[in-house]
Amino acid sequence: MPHKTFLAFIWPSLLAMILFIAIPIFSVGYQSLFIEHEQIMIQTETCGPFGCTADVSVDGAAMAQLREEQPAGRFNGLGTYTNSSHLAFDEISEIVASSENFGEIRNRIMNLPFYKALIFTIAYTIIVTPLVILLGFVIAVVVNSIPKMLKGPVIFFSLLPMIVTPLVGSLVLFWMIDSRGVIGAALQAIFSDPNLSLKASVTLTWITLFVYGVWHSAPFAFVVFYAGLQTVPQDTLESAMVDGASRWERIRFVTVPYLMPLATFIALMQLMDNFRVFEPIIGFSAAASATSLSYLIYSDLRAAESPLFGSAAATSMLTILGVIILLMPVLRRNWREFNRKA
């Protein structure tokens, strides 16, 4: 295809992608280099009959006039990435000479706020990833091998964890867990505990989470999936059947390697979402046991006296450092698939 051709094809997306994409992440990579303004503070006194009272307050005029003149705020340099609410080499490093043994070093770190966001959300990711492809899977290849009069009303309820909101889905488990729930009054019920409560425990409130993960990406992977299904070659299947092999050996050696493909992209699109886990925590008002980056940056937008726009910036470029990392596996196994293909 010649060059002219192949930019006047291309050039659509790219303004797209620069647009929506490499600009924004541009301004808010900006941002996380610069901090709030230190506020300007005035003193006025107040006389009346029995003397006269000094009072301290912001001086708005001032607040006003620096904001306009220097709208992102002071600059701060990489000192937002390296402070006690992000990488906190300071904190580490005072706790590596003043810690006795390993065990010590890795409860004092997992304490600060971003390493106990960060180990939920890669925890939430690991563990969330490969069971909604696994459960997805499973779904899809149980309803493919169901009558076809029963297959609609099956894929409809199989598909409803996924119609509903995250927010509403989370907060329905939420009511279901509680203690006068469903879930909860029959965990109490069976273990004869009445003081039994799921979000007691830090342990069981991430749980809730990961089955909460699992049961509503589920439904996504199981589409994908059963699409797929429809496409493997029927004549590969029957010559497998006339070999001899049993319904696993087909589905192990015929119709896995068939939606390998599919596989990844699933595994891709999960990845991407679950490091970004933020629903569920708000829903189950787990804060106090589960907070993730996406929390993290939450909390800074909603920092009671000002938005806390500079440490937010810096969680989201974390953010987007960590989910390419996690990628990079993935897409390095399907670089290495298109070369040999290729």
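Positions refer to the first chain, counted from 1. As the structure is a computational prediction, the values presented were derived from the model and not from experiment. Superpose the two forms; the largest set of C-alphas matching within 1.5 Å is the rigid core. Compared with the form predicted in complex with the partner chain:
Once you line up the core between these two forms, the Cα of Ala287 stays within less than 2 Å of where it was. A displacement of 2 angstroms or greater separates the C-alpha positions of Thr44 between these two forms, with the rigid core held in common.
Once both forms are overlaid on the rigid core, the distance between the two CA positions of Thr53 between these two forms is 2 angstroms or more.
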The other form holds:
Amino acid sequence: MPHKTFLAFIWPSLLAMILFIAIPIFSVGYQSLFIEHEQIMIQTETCGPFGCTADVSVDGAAMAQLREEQPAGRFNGLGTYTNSSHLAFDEISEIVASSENFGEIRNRIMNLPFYKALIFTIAYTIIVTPLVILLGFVIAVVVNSIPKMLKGPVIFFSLLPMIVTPLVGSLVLFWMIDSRGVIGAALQAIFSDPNLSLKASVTLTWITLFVYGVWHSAPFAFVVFYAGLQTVPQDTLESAMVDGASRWERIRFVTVPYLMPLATFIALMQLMDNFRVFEPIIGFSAAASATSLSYLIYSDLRAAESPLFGSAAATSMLTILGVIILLMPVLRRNWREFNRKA
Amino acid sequence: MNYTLKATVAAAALIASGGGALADCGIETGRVDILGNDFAALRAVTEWAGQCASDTVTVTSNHTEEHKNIQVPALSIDPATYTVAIVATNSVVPLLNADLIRPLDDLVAEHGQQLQESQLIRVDGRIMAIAFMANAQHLYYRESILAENGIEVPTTYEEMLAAAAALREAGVLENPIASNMAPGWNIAAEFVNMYLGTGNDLFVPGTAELNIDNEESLLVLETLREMVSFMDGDWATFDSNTTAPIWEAGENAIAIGWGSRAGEIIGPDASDPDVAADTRFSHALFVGGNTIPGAALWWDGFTIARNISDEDAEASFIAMMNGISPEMMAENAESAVWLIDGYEPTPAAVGVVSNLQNGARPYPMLPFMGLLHTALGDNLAEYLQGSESAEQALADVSAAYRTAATEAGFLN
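Next, give the form predicted in complex with the partner chain, keeping in mind that what was shown is the form predicted alone.
The complete assembly is shown below, putting the previous chain first.
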């Protein structure tokens, strides 16, 4: 294709990508370098229904003028990235210097908010992603081999977890695992421990979130694999059968290699999605035991009365960096295959 | 006949609307758009403000729990999306910080004859908001359960814990206590409540420096942890919406809960009338030998946007005066602890009123209080779950607060 034709075809999507992806990311990156102006405080007396107190308050008019002059705030360079809510360089060197052994260093670093969230995010990503691929593949193979009459309803029900809105899905499960809910009460009966609570222990909360993640995403992998299974060459399968390959061997040596590119695709999608895990933490009220990078961003923007835009922006940039690092191996492999073909 | 039918329907609709015919509020023209939180008392207020609507006056209201997050952007533009923002002790602060609400002194002088001095929120001498209801957390208890087991109504946290231990020992209730302990906003509120009850200030007066590195904080944390041990295993997910049904199911005998929820718990719609009839309220508990109720007092009130025309501001003020009129209160006496002239406490108001009488302290209306609230909410759960020490939890709170306050420009 001549370059001119190629350009003519690609420019609308290029434009959209610049407008809706590149510019917002750039603006978030820019914002992350700034913090709020130094607040001009005045001593005041505040009176209300419960009496008067001598307080400080912000001089709103003076601040408004300051913001007018410099709307982005005070330039802080990479200061927000390295503060104790993010990469915490000072805290880490202090921890390394004052700790006695590796275990203590690890525990103290894991207590820093960013690393605490990062560990859960990574754990969620590397545990949920392979399980989703595996489970999706198994469901696809099973559904592919059931009688045609039943296929429609079975496919519909297998897709349900993905059709349900993530927040609704997690809330439904949340109520089921309540100690008064059907799953929570059943577990208490099975283990005859009336104090067993899936919501109380950190480990059990993590497991619950992982299970939810697999439940929610497996249908996606299933649909992709199921579509792929329809295109597996029948003559190769038949010749394998003539050669005496068992069902397992046919899957192992014909189907799986054939579907490998699809697995790569699902892995890419799932790595990206799972690294941004967020809804289940809200749905399961799990913030006591598990926080993710996306949750940190949410918390910066929503929890306080005055949102911390710089902090949220820095975490966003670090999340993007994390996704890039995570996808590097998969992308490199694709790139090599692409080059080999070309 | 058709005409009479229509007239009858119209008359019936007017009677059903509660306030009778549309009140003539004396507004000529103007726009009244109200933004506020979503609960029964505020709905009553805006409904009455809505009676001022006429051919020349529009009144709309948006009740949402998201009000805190949309109020600043909505009032920043000119003209502001909302002319009235209903706020509470904490949510007025961002509006003050950003200079988005107007002083009300003139309007109060002209149209505010019904207001009492205590309703006026003055910042730096100027009236910035009009309060109309009070709220606070306090003790809920089951009278018969305590009486049958020979337990006095607790007045201190120590007595409450002893009572809980006795009830568990006697096999009456496995988890006698309930309280809103979900990490985030709720648990921070519990800490602030009890800490104020120790008589200490959260900040070094006149500065944004924290003042929680002390014995009192440790006492508060220890007490919270002991409370948790008498609570259901799912306590880490408890907020008002979760604890209310558990209380109504009769699974607890003692709870710390919001005054604004008390009406529902003992009201005619409660799911178990026996529990409702047996529920009593008392002031928030004392802690550590002090006699200050461990509860922050909150007010709810309204503010008028700065970026609107004077005409709209006047219309909004008059409409809100109708919204918080004694007539509105007469109709909704059970819905809140009103600060309006002529208020007589109802059975549901006992707890908050008793807090007031015992000298509970207001929630700090400081520009950096929200940052501390967030830092507390994010960092206390691990201590309560037993995975870190109280000292470490306080150090984490301080670090989180310091970082946030530096970024927000309150600390250097």
